[in-house]
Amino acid sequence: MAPYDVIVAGGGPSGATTAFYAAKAGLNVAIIDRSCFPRDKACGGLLTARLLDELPELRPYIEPVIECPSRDVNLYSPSLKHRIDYVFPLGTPWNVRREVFDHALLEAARDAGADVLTETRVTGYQFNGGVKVTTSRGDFRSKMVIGATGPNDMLAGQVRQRRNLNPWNDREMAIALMWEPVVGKEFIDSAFGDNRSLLVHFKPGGIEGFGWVFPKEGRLNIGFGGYKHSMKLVKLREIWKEYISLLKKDGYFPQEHPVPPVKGAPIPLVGPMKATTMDHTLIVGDAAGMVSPLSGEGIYYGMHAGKIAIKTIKNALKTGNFTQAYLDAYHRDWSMVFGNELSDLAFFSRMVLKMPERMVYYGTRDKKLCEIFADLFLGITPGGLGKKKPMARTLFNAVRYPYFGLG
């Protein structure tokens, strides 16, 4: 078999998008994933509006699987004494089911001309003037490989060793637990209205993170996540039961339904890796830490990185230069687009999680801070807001309401 130009390891949104744009560029591409698609993924399933703006070529595949928009969000303080009610003026987020969304993107890659190999496990890589990818279906050869299998990506681990980067620790990794119980459209219409309001609860059960409820058409996406070191100190099953009980009490979960089971996934929340290349190799998506440290949203960043990567891939194939130094152009390109944004989000996330009660309280009294919250969560402003704007607004409110809770 002739070698591929590119083999993408991982068929999630980041990998499928990379394969889609590579195939559209006329490259000989294979995408390999161990799962059988359609397959589900522990995730909130919320798309930011700019995803469609930045990746218009994928609109025909994404728009048909959008279940509904959400037009507002309710943010609760840990004590539940304070709540921000915010209507999105623009940049409405869209709800999808990951099982359907991911499959649609994989089919987009297939339609563009990529070979799709599912139920195929990658077991190793050998680099010698190219790449030999060893799998459960035999060996495949390519000129380049893309690591897109998530936080524990094998190629990302090799990049870390090559570039002297430490692995993520428990204070940099989060665990997200969620489930999507079927509750029926009638219940969702009654409880969440036409706006399909999003719910966010800071520090449920005291964990360093937040819980969420994202309504779909006939299902609820319910979950909570927090830093791994914090999650290890609590009884997660009890917190899950308490969270469901809270939602039942407030009318956001059917009284007669049993407590649903949960599934989980690791999420890196410290910001992206300081290096995302080595010879013949690029890393995209969660594997590279391209996740908002504030909201845990990584779909947009990973998919956008997959599109950005094509320029470097094409240049490498054209010149025959697959060295780390040459491929670092990819790292510079995505860093220029959203690297500072992720860095700023990491800074602001630490601030919000240190004093969520106060931040939500301020938000109930300051419309501008509400807008900043929504922007940071949804990434409405290209390139991010920077650190100065949210910091200045927070300090303004600290002076404005010196007696917390009494202002």
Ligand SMILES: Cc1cc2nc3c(=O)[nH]c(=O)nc-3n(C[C@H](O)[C@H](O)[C@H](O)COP(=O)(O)OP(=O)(O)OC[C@H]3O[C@@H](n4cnc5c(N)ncnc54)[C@H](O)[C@@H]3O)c2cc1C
The other form holds:
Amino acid sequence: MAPYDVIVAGGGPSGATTAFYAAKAGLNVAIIDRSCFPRDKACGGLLTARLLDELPELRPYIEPVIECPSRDVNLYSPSLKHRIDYVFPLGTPWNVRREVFDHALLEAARDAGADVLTETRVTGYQFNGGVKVTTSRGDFRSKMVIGATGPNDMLAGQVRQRRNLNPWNDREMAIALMWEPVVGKEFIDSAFGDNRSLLVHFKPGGIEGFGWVFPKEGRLNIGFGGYKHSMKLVKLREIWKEYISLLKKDGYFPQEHPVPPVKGAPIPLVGPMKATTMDHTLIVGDAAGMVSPLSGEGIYYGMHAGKIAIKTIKNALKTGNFTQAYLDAYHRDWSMVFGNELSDLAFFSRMVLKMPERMVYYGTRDKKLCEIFADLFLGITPGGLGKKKPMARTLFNAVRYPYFGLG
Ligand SMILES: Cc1cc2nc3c(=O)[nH]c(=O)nc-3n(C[C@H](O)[C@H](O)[C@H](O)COP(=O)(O)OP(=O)(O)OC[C@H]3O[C@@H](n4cnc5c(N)ncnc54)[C@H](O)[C@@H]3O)c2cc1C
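Just the form predicted alone so far, so send over the form predicted together with this ligand.
To see the whole picture, the full complex is given below, headed by that same chain.
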């Protein structure tokens, strides 16, 4: 069998988008995933508007699976004493269910011409002038491989080894737990209104992170997550029960509904890897740490990186140059688009988690500060806002509204 031009390992949003654009560019591409689709994935399922602006070719697949937009957010301080009610200016976030969304993207890749192999686990790679990909269903050959299997990606591990990069530690990796209980449209209409208001609670149970409720059409997406080192210190099931009790008390979860089960997954929250290529290989999405450390949003970055990668993949196939040095063009390209943005978000995530009580308190008084942070969350300013503006506004608040509480 003739080798593929590209094999994409992992059929989540990052891998499916890479395969979609590669197939659209006329490349001979296969995408391999261990799961049977449609499959679920632990996620809040919140997308930002820029996704469709950057990836208009995927609109016909994404738009039909958007459940509803959310038009505002209620953001609580850890003590619950302060609450910001903020209406999103533009760049409304949308709610999807990952089971449906990921399936639609994989179908997009198939429609574009990619060979889609599901229920097939990638078990290894051998590099020898090309790549032999070993799977649970036999071996496949290609000229290039894309690592898109999420935070524990095997190829990303090899890139780290070759480039002397340390694996993510417990202060760089987060764990998030969530569930999507069906509570009915009627309940959601009455508790969350047409605005489908998002709820965010800082530091539930003292973890270094936040809890959320993202209302969909008939289900609630409820979860909480934080850095692994802080999650290890607490009883996660207790926090889950307490969080559901809090939501019940405030009328955001049906009284009669039992505490739903919970499932979790890791998220790299330190910003992207310093290197995302090696010979014949590119890494995209969570595999490369392309996640906002402020919000945990990774779908947009992974999908955008998949599109950006196509230029380098095409050039490598055209010139026959698959060396790391040549493929580093991909690393430079995505870094130019959102590298600074992600490192700024890492900075602001640390700042917000150091003083969440104070930041929410400032936000209740200063609409401008809310607008700036909404911009950071939603990625309204292309390439990010930089550090100066949010820092200056926070300092302005510190002087104007001295805060003598904790945090
Ligand atoms: C609880 C939680 C909430 C989140 N909420 C949001 C949110 O609201 N918005 C947002 O933008 N981001 C959110 N994220 C982050 C988001 O889920 C990820 O950034 C996103 O899924 C990354 O996509 P990906 O394609 O890189 O990886 P994944 O979606 O993890 O896809 C990887 C794929 O690889 C497959 N795979 C794994 N190993 C193998 C193997 N050996 N062989 C073959 N296939 C394999 C898996 O089956 C999977 O389909 C959240 C994450 C968590 C954990």
